[in-house]
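As a starting point, one isolated chain is supplied in structure tokens, in the form predicted on its own.
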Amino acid sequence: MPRAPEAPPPTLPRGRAPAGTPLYVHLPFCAAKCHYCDFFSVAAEGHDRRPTVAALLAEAERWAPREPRTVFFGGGTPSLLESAELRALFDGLERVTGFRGAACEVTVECNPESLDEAKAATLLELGATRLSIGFQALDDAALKLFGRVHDAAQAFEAYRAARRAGAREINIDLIYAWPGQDLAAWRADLDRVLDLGPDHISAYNLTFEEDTAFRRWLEDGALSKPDEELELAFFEATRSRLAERGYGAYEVSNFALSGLHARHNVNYWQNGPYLGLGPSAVSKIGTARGGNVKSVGDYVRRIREQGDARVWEEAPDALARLRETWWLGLRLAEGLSAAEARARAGFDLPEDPLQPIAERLADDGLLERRGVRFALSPRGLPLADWVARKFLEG
């Protein structure tokens, strides 16, 4: 009997994303490239940013959703843009999407060297509800090692400037377990940050990503990683100190005062849909995803000539989507159930072929059973990446 032809794989929508879809806007310009960073970014010097802003708005007119639930301006360093450039971008996005009256959260990533009281006030006036400030470290020698162009004093002043401007929700980004870092000094640095009273803290164990200066220096022997026991000590010290000060660990590396978790990022960990604008930005709608070209010049040219900067698109099969959903969902403190994983992944079969992996990991003490849900146990939390590989490869 002849077989029916297979349906073509799903693709991203050929028009605007469904109303309410979370929106990500990538602004790739930085004062300098950080040595640990593997996100697409370029040094701002010598770049006319206005064509990129114009291209972002043209791309938004074709693809962006109406009334996105959340908006995140990332990079790069969005706060590096001049106030006039920010106004053109935010006002243009408002005309296209109506985000100001719809989004429950509008986040802007900021670096200390480009955030003063006037810039913070402009961002808040334009619709930002949350500013995320990249402190990264309080040790000036470490900041130089990272390739940062600010010192610790500038980071504290940027935070205070944001509060003076009226910012009600501020996140501080920190990195720990970097080469040569002292555990006692880290505890003291955490206390200094906590004494500021931020609403949210993102604290990440340094990773040596591919195609970064840090990775090359590690491979050349110019840098060395802390041993696993010391990394674990940093991890546990971070979680315990933040808990003592009232910050709930709602994700492996993210901590918030009650009700102030990052809603936009939670959508990623729940494997939800999102629409990305800008060079290198990725979109995920339904069961398809795709990404834009990683070049400022090519991005602007493609938008001008074609109205589309996407250079790759894929439709992972149902099992691959399910693997990814378990991996992401287990990073959240709330964990997830097999039924939730199947629903988020669009996996139509009644039985979850990955649930036995969760059962085995629970028997081994790396996951906890909470009714029908699974979540990382205290023993499994520092091994979150290892646990993830069991779902991605098992």
Second form
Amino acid sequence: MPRAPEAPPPTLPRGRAPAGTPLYVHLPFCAAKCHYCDFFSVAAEGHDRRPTVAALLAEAERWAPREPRTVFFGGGTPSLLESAELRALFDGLERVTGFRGAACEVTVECNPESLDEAKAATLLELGATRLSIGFQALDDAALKLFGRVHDAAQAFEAYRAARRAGAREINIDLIYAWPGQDLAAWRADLDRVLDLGPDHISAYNLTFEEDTAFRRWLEDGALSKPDEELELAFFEATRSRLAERGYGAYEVSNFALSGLHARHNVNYWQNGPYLGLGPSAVSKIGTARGGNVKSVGDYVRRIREQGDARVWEEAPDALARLRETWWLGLRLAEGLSAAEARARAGFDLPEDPLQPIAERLADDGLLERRGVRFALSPRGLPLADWVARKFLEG
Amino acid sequence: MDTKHIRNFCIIAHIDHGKSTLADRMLEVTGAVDKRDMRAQLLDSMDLERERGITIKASAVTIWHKKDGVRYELNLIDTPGHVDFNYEVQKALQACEGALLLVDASQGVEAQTVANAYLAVEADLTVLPVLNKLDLPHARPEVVQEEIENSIGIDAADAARVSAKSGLGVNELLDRIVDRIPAPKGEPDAPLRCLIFDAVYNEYRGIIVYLRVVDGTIKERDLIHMLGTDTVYEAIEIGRFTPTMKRAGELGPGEVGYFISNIKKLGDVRIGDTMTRHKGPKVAMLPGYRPPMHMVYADFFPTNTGDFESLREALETLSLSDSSFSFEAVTSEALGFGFRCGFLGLLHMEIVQERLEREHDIDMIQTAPTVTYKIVLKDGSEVEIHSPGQLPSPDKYEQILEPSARVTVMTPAEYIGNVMTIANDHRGTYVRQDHLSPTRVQLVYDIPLAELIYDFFDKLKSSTRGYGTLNYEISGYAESELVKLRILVNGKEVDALTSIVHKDQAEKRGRSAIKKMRKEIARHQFEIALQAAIGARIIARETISALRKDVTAKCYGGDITRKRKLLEKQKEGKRRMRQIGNVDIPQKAFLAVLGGDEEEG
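For the form predicted in complex with its partner chain instead of the form predicted on its own, what are the coordinates?
Next comes the full complex, this chain leading.
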């Protein structure tokens, strides 16, 4: 395989990201760690959050873009912060970046136990345009198994509170195919969620990530995975039910009413740039990536002492970038063309080694041709990772 | 240098008994290598050798040792320790007058050490027993001396006692080498004769020939005639290994060193050949080496069919530094063009395969190893086959003969029962049993070589907790009731998976083979049927169900690097894989017809 003869630009640029770059802010605090979750988070109890908020703002001054196109507050549980803390954070970020006038989408992740009407109103007043609420399940026993600290009724109440406060765009997060879940019950749960009329639904097949309680329980035999056929039935039932109600599957696990997809996340799948703030947050600027330390204390100290909390960086070569662009881009229903892939990857060698792979997968019926674009076919969709590996191997 | 001040010797030892450490210590105490330049185990120059802790190739080093005010040239010729490399051992032995028999005083004598010690005795070498690891609290030198005497039959009463690790006794050992090992006998004025005992290929300098001068003196600018290959080369550089190559200009009788002539034609240097002066007096070739015996054959196919020529070049280059394997082009219906290679044994096969991949960056698929069968055809003529696919249909032949090995196992006495059980499971015939000491036993069996290859080594190790060691020699051919076991993938026979098995074991081994294949072959987007057949009869079937769902649910910004790593991990091990029909079959599945890690029952 020919390798790109490139000068090594192995580090992220030292300084603020280009204006307009999407901004991600990681708030690592949670009421409790969910048993399936592998995102970096710490228990809120006993943690003084003020140094973290101060460090986030100090980090922003040094690295954050002016006028980001989109902003996403994720975690952790951003809604867990008190109104005063949120105000200090959002106002501070506004001073540094001017996001309120610039961003077309500002999402805040919320959990039912920490989202009431007042909190929602504060978030909207501070510049949020979109709230994402973690329902995860409508079955209280399942919520207990997940380690969630709310019940289904609280989730519904949080949703209504957000609407009362004036939230226009709301996403609901759901998890399916958990141990023991009944397919018919899942269809009924989906209907109940749909009846609320959310703008966006993220519905994920449960995964047993490394270093989670669920993975440990799976390995110990305390939990068992539904068999593949059942998972496939869940996957397909979810897509067809949501499609019937007007929610298009614009990504493998993401559904939205027309025009209401999450722009911030679409950028990830298009392999675009982003700047991440906070412990464990990842940034991609130009062709380089880097990530912050996964520790609140370390993060605060590094920002205080060096203004920088990155602990790893990588600069994939042109071919590696092209591979990545393909498998990420194919997660979107819009798919991508070979020319788009090359442009996004910054791949400018004369010969495109991956286009023939796309052609072959299309011949095998796993991809569909739409003009010059390729997208996963109905048969290829549940085999997206298998397809991804073909781009990594070829 | 006067021959009476030269000593040529080698070290015979089992893996881990401290041979390389002792060699290192000798280099250190004689000042050949500065302590700060000391890199553990200097003599094992290949990465592979260091990793496996074994010596694959013979190599040489010259050290200078002073005794009673006289400076002696000691040439240590390193020898491989494994049963597969008997040929290399013999070459090295022929270049020496003496051998150190190095035994770990905490472990005792092992089977391969005994075999190599016999070779040294046969080659008329003076054998000096040396007990190592005397610094260990559980060293038991008296018991081990008894074992040496009982197993090899040499007097070990005054065996040297050393600790190669600490250096204890090493100087005294060097003195003893001078005292006890005879000086070489070569005549300085006789016509030149040198023995080629090894060769390596160097990209810049061509072939570096390792030689031992037997008679006369070899000098730079001499025109040298290699008798066996009948080629002539000028001696551009003559030198010694100290251990780095050091130009000497000439080497006299009894000396050991190297010869460089920018030789690029791989076929021109043959290990075991005799070198003499071009147009000088006629000399007799040095007593012949036994040509290497290929006991095990396997086919190598490039993973990418386009790499066939690169594989050929790689095999040619490798055959230069390892003259003991053979290769010839073959064609497989399933795998296309490749090479059938003959090896001294299983370890040798693994090493060649690893060196091809590491040193030549070639990805290959290797078929399960097989032995050479002799087939007596209906008309009474006899043919040899090196591949199960070559076995004619039963109506075409009268009988099949298979090679049998006389196998010697040394084991702690408590495992005798286990060893007997696995010998019986592998069609073994009991020969005898000897007690070497109250705690160690030597068991002798006749076992078909094919059974040794199948999984006898693995089973021996696991049933003796790693303490059992083994040596074998081919004892002849015997008739056996063998049948061809075929494997079908989605109804299509895969010739590269065919094996020859005993009729009584056919069903069990057929079932086990496709069970293992089922584990090795990843699911595809369609169902895959695996079948084992004897003749037209299907004896077992396994199904690999179709892959229906394979998709990561969640994938966001910070997540991307993790998902990518996960995807890449899943593709690991996919490199060595070949597509047959539209099924990707990984290397491991091609070895499924061997035994090993199958579940019992």
